[in-house]
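The chain below stands alone and is given as structure tokens, in the form predicted on its own.
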Amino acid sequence: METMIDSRMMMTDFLTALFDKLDVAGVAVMSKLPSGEKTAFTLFTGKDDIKECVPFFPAMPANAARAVSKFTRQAVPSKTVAVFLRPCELRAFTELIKIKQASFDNLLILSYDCSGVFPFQEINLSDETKLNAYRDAVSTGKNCEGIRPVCAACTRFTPQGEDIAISFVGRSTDQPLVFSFPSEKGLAAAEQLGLDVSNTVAASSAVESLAQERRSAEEELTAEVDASLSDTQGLVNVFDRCVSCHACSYVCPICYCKNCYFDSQTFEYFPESYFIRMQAKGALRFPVDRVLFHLGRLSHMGVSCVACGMCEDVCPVNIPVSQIFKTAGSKAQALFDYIPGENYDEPLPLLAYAEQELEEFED
């Protein structure tokens, strides 16, 4: 049985200790915006604004892996920065490290059991009804009604690859934080924080209860997506209302190309090209190549998709993009026996050459 440290610390005390005892240069964490309604992933360089931090607030305004990659890609921070990442964000960050778009040097990574998030436009800091329902679900190890579909079907909601893990599934919000320290860096931090690593408590049974519910939800989601995409016409129907805004690619943590192929001159057709296609089909709908764009994205980053849900959250016409990408991505990952973000050392399948591979598709 996994054991964790009962620290007898609350979040404000813990964040203060990061600055006072670990002497971190900053803490990157979810915080309240001045409006008092929404949140944003924020890098704090001092403890004066700790009261504004809400690390576990059930919203994801952006995938934080992308934010952290921006201040680690070109150079390593000169001093340690503590970074809070949800499990899917941590997996995305690991994938970015593999393609040299980020670095974990001089980072202290903190993660936690994630009970999912609501669509960003549907949750505010003042929404006590939803937040109370969410807290009740967390304490009992259940999915909260209204969270993103991919969150409700996420079976990898416990972190992997972190330095410090915080567990609160199965515990009420007024109970002290419970930590585990799976890395050498984490154990060193525990010593500096003065935590007694010999004082252990058993992991809550609510974690397994939530895992079982998530597995059932994942099976249902997969069946629904497979049914809707059973043939080519189904694929066309699902993406029929796409407006080619490409917002899904802009928020995706894995889509890192500065010059996207689908925004390049390759797709700036000459007038004759439009007429040729129009004559072949009898009509030509604009914007063109909507389905091709999504298929291209799937082939490009599907094997690294961590199902964070950002793509669906920003879609202006409510296409279930993340549900489709989670389902298709999981199948691609199964082909290569690959779990994105599981560890830093495993190479990406698309970058690893195997002399004998996928032979079942040769005939």
Second form
Amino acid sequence: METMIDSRMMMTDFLTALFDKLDVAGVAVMSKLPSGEKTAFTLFTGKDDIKECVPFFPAMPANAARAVSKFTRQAVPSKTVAVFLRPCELRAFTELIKIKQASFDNLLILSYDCSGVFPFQEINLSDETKLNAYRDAVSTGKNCEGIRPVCAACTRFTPQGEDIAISFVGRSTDQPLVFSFPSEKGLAAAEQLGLDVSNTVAASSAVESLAQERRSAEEELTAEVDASLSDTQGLVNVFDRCVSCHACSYVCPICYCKNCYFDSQTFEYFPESYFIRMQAKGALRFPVDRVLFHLGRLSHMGVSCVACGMCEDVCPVNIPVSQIFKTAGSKAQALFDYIPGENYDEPLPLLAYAEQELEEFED
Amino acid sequence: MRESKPKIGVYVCHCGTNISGKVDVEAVSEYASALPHVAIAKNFKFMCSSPGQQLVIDDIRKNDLNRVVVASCSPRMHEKTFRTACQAAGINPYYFQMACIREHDSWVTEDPEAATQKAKDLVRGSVARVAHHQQLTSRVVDINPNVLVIGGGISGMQAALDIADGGKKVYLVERDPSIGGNMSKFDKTFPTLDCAACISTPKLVAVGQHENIEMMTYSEVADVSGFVGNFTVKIRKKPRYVDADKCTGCGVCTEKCPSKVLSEFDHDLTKRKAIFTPFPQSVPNTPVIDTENCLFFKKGKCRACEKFCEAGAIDFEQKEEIVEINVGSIIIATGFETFDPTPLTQYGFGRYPEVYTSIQFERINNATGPTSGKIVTKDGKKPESVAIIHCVGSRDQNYMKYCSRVCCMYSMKFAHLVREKTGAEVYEFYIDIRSPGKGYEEFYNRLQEEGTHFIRGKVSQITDMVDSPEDEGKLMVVAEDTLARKVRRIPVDMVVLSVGLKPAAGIEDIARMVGISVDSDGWINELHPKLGPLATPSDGIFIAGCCQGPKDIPDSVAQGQGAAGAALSLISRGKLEIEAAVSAIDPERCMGCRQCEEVCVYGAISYHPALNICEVNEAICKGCGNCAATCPNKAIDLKHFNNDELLAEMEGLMFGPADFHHGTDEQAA
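Having looked at the form predicted on its own, could you now put up the form predicted together with its partner chain?
Then the entire complex follows, led off by the chain already shown.
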């Protein structure tokens, strides 16, 4: 555990210092949209609009890893850019580095222990009651009512691989920020910021109590998903209302394909195929290939699923996509002893050769 | 997408009674005739016979068939035959599909009814698939007639000479300062006892003088790229610090050099200078400076060699050079090195001065060796008794599990030489005597008649603790004589450890560079143990000699000649047709994640940084499909095995028009 120090800075001071003392080219962070109620992940190139930044606002308009991948894929920013990533976004970012879709060169990664977010549709900047309840839950280390089920069951809510960590759970948002610096880049930044490292702060016990609550929530969630998907009929029941909009794949940080295979010509069958299938099955519901789509996506990105919840946020028919993917993903990951987003050096299971594996599935 | 409406001909083969004995071929062809797009369905006794092929050709021409399915044996047997027939009749050879109803059906199914049903299923799958086939054309590339031979031992030299005599250019790369390899260390060869130097030195000279051979000694292969017929190879030429054009090979530099180190060529039995040629008959005869031991390179002073060199050939400014060459084929002949017996502490190698490895003993026997060929102990005495211990490191679960093949024979050669030169008693400790080869068993019999003591048993210990005072100074060899069923303790003056053979260091690097694999012992895997012993899975890469496994000299020479023949045969073709069923990357879909590059074992995929996509080199691609399976974007299609074709085949296999019972309600979602 890195030493935590009291920065004596509020968020606006810190953001200003990033430009003034660290001379960053930009800061990528969540900010208020001019229209008033919603937020967006924004790349600021100057400090004029800092007051619009709301890094801790409990909503995820997009998985920020996807955004950061856009400006780090192929080319490295010429000057340091500071990016705020939630722990799940940071894990997604690490996965994207492995598949050469992102790079952390010239990035200063800021993260914090995350208390979860509300479903995007259900939280607005003006929702004072909800936001107050959220602040209380953060400072006491509890799950706030109304946050996404997949967040409430998230046990990996402390970041891994960041340069500067902001201690969030168990703290009050109107007090100065508490930092720790787990990387070389972070330590160098601390020095440039001129922080007095002797102002140490104790870790909050709220983190552990939240972790406990999360662990039992995770167990419950797993049991629930397991029960609902115990057989093929379960799969059919759960995905029955899918409208094949494929929005879950468009917002998924791991689904990085230019054109999804399921949107390709391969799935535009010849008319006779529909008849053959129809005759074989007795009936054919349209759009076809709904379970196939989800199973396909699960097999493509399941081992890398970081359970960020974006897919569920955008599902127009309220399928618990993320809860299913988190549960199935964890099982696939356990099979390969693979933890997505833990270390960018670790090869993806499909690319790692093991002389003996999956023997339990032989014969 | 389809260029023409499919019109399929289906041909069911009886294969004598191989298929028709189990499968009702009549019923299968009748069933096939009712499948979608099938215009003609027939059965015939032997489809692969000339009349069988003619049947297909005539039907294509008469009935305008544009797709053909033959239900017969495995595509490994006759896919090519029927593709050629299709091509002869004027349709694309890839508009053909084979249904394997022999190996996968009639040979392995007991029940005739089930076999007939399975044949119908397989035919239905093939018919569904062939309708989706795409026309493919193979590309033709020129073959560069130059050949690279890696390794200048007896195999490599022989290969180089045969190709050069055939009029083709050979680059012979050898990492040591001289060619010659291990054979040039030997004195006599078994079982004929002819002089190794007398038969190998002329080869060295011939290689050195051949106008078609460009020798690159003291050089290593640094990189191989390209594909069969068109390899580009980077060779790292280490600096000799002696200008080969000026050097006359007079040897004064070596004589004047004050720095002495243990000789690698004599396996530490003698010392050499820091500027040296490995042995008197070295080719080329240009010395090299070993910078690690040269006083000038170590301390900046000396330059004695430079001072005394009348030709002014010493050049301390020489730098390492990378030379690029273009060749069409590569022969790997990297040979072996001997096992180091130091870890087998019970044998006392390195602890007792009179324990030698077999390769050291070769040097002792050699006229240019440390004792000028006399067999004497380190203090100059003629030995009265010598023990030779077989299988040191070989046939040993802890070291090398395999038999090194040559040790029994060279051990017996030693026994003969020791008796001939010194009259000493020789004790051979063996597990089994292995003497398969022309004249080998006869040599074994001769040795027994000569009075060599053969003791069947593994030596448990060699010690200088002797039993009686008169044996003081001797080594005690302790072993169980498993035939006499008693423990023997034999005092001897010298011990020879017949060490096994292992792959030469660096072989994995070479294998990786050319995209081939080594087995669990480190030897190179040949293409086929029986029918492709000199070829590798990488086209245009051949192997010869001990890089594939332990071999004696005749086998190594034979392989060198064989590999040369294979390379010459490739060159004679001039052009090469490249298989059309390879993978292709759709640049519109590729995201440049490079996962395909990592799983491609042939090195056929490369990354194009400017476009941020990966590309397939069709000439290297073997069509294994690893990349297509790995690509999460499905940007890669394996031609002839693309998703359309496979899905169509699977749907065809699973539910035909008449088999509705296969489906279930769940699949409706």
